[in-house]
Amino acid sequence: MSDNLVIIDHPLVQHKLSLMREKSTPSATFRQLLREISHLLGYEVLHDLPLTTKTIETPLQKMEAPVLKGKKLVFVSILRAGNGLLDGLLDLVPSARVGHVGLYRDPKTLQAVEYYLKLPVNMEERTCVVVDPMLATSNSASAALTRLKQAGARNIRMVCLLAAPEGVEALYKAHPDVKVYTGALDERLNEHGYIVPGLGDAGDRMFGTK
């Protein structure tokens, strides 16, 4: 498997995707599911995130106080299913700037065909995030990912809930400068592209679609 995979085997995250699972989660379980996994992912995706300091003054003294450095993060969405984790990861960071890319799969190409973009400025000063819940042909991820670089992103990191090592290897080739992090790395693809044993189609899961 390609270096630039960080599987988070947390307890908390193994248990609660154990429960997205299950066919018979109804959505709004799901949804919650998804939003507290996407607290556990961040703590990992943002743990080398850059410091510095400010003067405070707390109830007692003064002090240099460690506070976030340089440019706000940005979480990009891959729509839909992506706005899922983007919640989240937003409860951690309410200040970080949110951009959207809007793809989705051709079903018989399964190639990825951009509908909406949508995105901070000065991407080139952030970190920037991506977000979709499963990384499986990687074709959606790759394109996304592109479109960041185009548009000035050099800091880009991955979070997906789950992927297949198809999907791992293409991103790979593709950008092996993003790392992607994730919460389990399932068997295969099957001939619809779809993970397997996966979750069926977070999106629908999520939203109550078919």
Contents of the next structure:
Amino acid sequence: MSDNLVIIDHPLVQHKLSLMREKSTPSATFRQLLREISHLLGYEVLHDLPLTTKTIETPLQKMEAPVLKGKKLVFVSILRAGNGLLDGLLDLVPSARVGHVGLYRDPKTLQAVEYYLKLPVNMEERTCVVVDPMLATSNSASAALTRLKQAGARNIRMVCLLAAPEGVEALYKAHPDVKVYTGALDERLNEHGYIVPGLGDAGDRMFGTK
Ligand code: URA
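Please give the corresponding structure for the form predicted in complex with ligand URA, as opposed to the form predicted alone shown earlier.
The complete assembly is shown below, putting the previous chain first.
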């Protein structure tokens, strides 16, 4: 498995993930759990954000207090399931810019087809965190990363909830510079490109569609 994979095996992530995997978990609970897990994943994926200091006054004295440096962070959501992780990351960094990439999986070829792209300016200056709960074949993620690089992005990391070994390997081959953070690495993909044991279709589970 690639060096660029970080599995966030915190007990809270694992517990919440198990609740999400349960097929009887209703959509509202699923979305709430996804938001909570994204806080925990975000804590890890943003661990190296650069800091600067500013002078503040506590009730006791002045101090040089650490604050985030600049406003150079962008979260890029791969529609539509990415939005579940996005909401939680925006809870952590409300001032981050947001990009969206719309891709759907052709059900026959499993290839990613782009239908929407909106990104902030100056992508080359930003730390870019791409969010998609399910890293399955990695076709969508790989296509999104290629588009982001075409738009100038250089410093990119990816966060997902579940990954399949096949997807991790394929993504590493196509984009070895991109570190992947995941809540779990599952067994495999099935013949329909679903992660097994997985949690089903993340978008459908979030929005109650079929
Ligand atoms: N996308 C999903 O939502 N679930 C999978 O198992 C694979 C891709």
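Positions refer to the first chain, counted from 1. Everything numeric here is computed off the predicted structure, so don't read it as measured data. Take the two forms, find the largest set of C-alpha atoms that superpose within 1.5 Å, and that set is the rigid core.
Novice: Does E57 show a Cα shift reaching 2 Å between the two forms after rigid-core superposition?
Specialist: Comparing forms between the two forms, the E57 CA shifts at least 2 Å.
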